[in-house]
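Presented below, as structure tokens, is a lone chain in the form predicted on its own.
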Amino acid sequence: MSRRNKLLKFAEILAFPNVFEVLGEYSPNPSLSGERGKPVEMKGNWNTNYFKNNNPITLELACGKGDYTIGLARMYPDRNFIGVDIKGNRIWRGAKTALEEKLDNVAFLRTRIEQIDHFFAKDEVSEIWITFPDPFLNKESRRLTALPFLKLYQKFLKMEGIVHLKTDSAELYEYTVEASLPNQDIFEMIYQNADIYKDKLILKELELKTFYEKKHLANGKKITYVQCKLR
């Protein structure tokens, strides 16, 4: 993508009512801006101030273009969905689609996931999806299922809240499964499958395919899935 196109998308996304941007990306106390840069306080207020209902909230972390966020929102109009990513030019596509389709149960949050606890209150989130994230093969601590991240999710995920990981990375899959054994006080492994399309899918949500998943399948890669429950 050209620099000009990126700048155009950044300018357009600032006017989107369904996108919230971090202010102070590396600050210890970041805040958020909403439409046209207006400062907003969303922590504990997503249902009241944005969705205008009490429906459960699901996050898609490292959402990219928001394929899963949009797909889940279409599938479950009685739930709310928030896609989270640091790349504004990626979020642009999902946010624009949501506006075009009038999906009022969708929002996007542009922030580093390391800061996510600043924007959600205790028990505000019911479920998390992590779909085809960077596996960080040379830096385990940055994996979104590493213990520090799971402890971060505990701050705002409801008790017994579910975390889903869908990935083509065998390394990330195995790492997540193995990590559950010594950390059962933090999270409980509910289900694991190293090749989800070999058998009948256990969840309707797994039928959704992101842009990257389609590429992985075309290249003959196996798609893995983990479902765990935070304690």
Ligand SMILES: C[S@@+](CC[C@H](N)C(=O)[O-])C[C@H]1O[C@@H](n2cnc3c(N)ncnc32)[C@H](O)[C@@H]1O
Second form
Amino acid sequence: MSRRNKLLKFAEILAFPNVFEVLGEYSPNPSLSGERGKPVEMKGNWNTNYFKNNNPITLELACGKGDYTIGLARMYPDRNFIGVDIKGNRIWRGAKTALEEKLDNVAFLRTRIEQIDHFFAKDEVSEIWITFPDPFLNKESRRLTALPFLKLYQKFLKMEGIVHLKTDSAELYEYTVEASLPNQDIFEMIYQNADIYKDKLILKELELKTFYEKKHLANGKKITYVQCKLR
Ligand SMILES: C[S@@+](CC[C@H](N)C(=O)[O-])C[C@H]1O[C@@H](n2cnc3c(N)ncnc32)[C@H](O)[C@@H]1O
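Mind giving me the form predicted together with the ligand, seeing as the form predicted on its own was just shown?
Whole complex next, starting from this chain.
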């Protein structure tokens, strides 16, 4: 994408009512801005102030263009979905689709996931999808299923909340499955599959395909899936 195109999207996204952006990306006390840069306090307030209902909230982490956020929101109008990514030009796509389709059960949050506990209160989230995250094979601490990240999610995920990981990376898949064995006090493996499309899918949600998943499938890669429960 050209630099001009990116800048246009950054400008447009500022006026989107369904996008919230971090202020202070590397600050110990980041805050959020909403439509047209207005400061907002969303922690503990997503349902009251934005969705205006009491429906359960699902997060899509590393959402990119928000394919799961949008797909799940169409599938479950009585649930709320928030896509989270640091890249505004990617979030733009999902946010624009949500506005065009009037999906009022969708929001996007542009932040580093490392800071996410600043924006959700205890028990505010019911479920997490992590879709095709960068596997960071040379930097364990950045993997979104590394233990410190799971402990971060525990701060706002309801007890026994489900975390889904869908990835083309056999290494990230194996790393996540193996990490669960000595850490049963934190997370319990419910289901794992190293090649989901060779079997009957266990969830209709798995039929949704992200931008990156389509690329990996075109290159003949296997798609893996892990479902675990955080205690
Ligand atoms: C490979 S892309 C996958 C995007 C999308 N889920 C898909 O499947 O099409 C990984 C995404 O994770 C985002 N990402 C990686 N690390 C992140 C972090 N620590 N915080 C927020 N976003 C992150 C990147 O900006 C990128 O959009």
